[in-house]
Amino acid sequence: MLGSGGLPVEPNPCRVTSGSDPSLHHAIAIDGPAASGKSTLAKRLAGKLGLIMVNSGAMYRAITWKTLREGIDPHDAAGVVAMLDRISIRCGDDGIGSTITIDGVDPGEQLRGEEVNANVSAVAAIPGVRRKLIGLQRGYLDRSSIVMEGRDIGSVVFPETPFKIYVDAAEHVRAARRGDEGQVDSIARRDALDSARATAPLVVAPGAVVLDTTDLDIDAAVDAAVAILRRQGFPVPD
């Protein structure tokens, strides 16, 4: 199967089918930059909407820890493409937000490690990652309703999606957030990475409403994004 930009997917491994009705469900793709609080926003939009919120970014990261644990290096293409066919990847939810281990292991903080926080980039920008994570992401839709963050939802994983909202913000202050979560990496330099990239850049989808967060605190985005979803038609609840 293609996807958008004629990317093949993978069938997913991970498919459940719940009883509901799959066409009767919604992707909400939060996209942006690092550190533009897409992340923060989607999981308290998806709590308020009473959603699973997905961090595909997670999923990025989960190949990245895996990769540096085989050592691999993360510019070998080939090589993580290989790992990819002999590694378990199983996702799911916890009734609130996307989960993932491989091979049984949930590297829970060491996602956020300095070391994987360095070579993501480079991982998620390998086209037969991408293939095989969007076939995972993609089949979140077929058990409900989702609120799904990261850096292609709106372009590539879900082009459909009449939901979909960019979280920006200026870069000093994302470079500030980074810093208050401990994290070291250079904003301008994944900014630089995730928008040059041949698969799947980071842009604006089409469709896609701009919601800067630079001078909002996370209720006023919460409600900047809650009014955004209204007018592109989504139930929002009274």
Ligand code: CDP
Contents of the next structure:
Amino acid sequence: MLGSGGLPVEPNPCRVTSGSDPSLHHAIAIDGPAASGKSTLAKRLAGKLGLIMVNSGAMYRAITWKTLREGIDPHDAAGVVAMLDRISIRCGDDGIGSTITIDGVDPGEQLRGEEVNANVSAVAAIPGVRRKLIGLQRGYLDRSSIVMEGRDIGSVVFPETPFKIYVDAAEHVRAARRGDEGQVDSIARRDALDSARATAPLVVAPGAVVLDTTDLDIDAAVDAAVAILRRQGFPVPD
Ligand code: CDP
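Taking the form predicted on its own as the starting point, write out the structure of the form predicted in complex with the ligand.
Next comes the full complex, this chain leading.
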């Protein structure tokens, strides 16, 4: 099966059919570079709109975590893809946000560790990894309406959705935000790798509105995002 963006998509083991009609479900795509505030904004929007927030980056991080645990070189594309055939990836949600376990283990805080930060862009550049995860990501929309954040949500995962925001902020502000979170993370290096890769690079998707949060606190960013979604036709309650 060929998905949007020409990527073949594998069958989805996480697909769960709910009672509601999937054709009525909406996907809000929030993309942007590292530490731009996507997660916080996506969480707040999902809470306000009563939608599930899906963190696609956590999926790439979980595969990276497993790769490192297995002692596989993150640049060994064949080795990483062979690992995908051996492991069990379960994704779901807790009623608020997405969850993921690998072989029954929730990696938790280890997903934001220095080693994962340093290697996730290499793993995310592997086409076989993206094929696998895009199938899982699309499965969420079968269950409910979602706010999904990542790098390629508006361009590749849900290119047909009219609801797309690209969140950006000046690099020094993003670096400071990541430092405030107590993380060691070379965001400039990750952005360069994510933007330059051949498969599903970080881009402003066609139809996405850029929201620059350099000078905005989170409340102002949420207000601005809601205004964008209203203009894009999303049924935001008053
Ligand atoms: O939170 P932060 O913006 O630092 O990163 P993240 O959203 O957790 O994503 C971590 C990494 O996963 C990114 O640097 C990308 O390499 C990769 N990623 C991706 O390739 N595509 C996505 N849709 C989401 C994340």
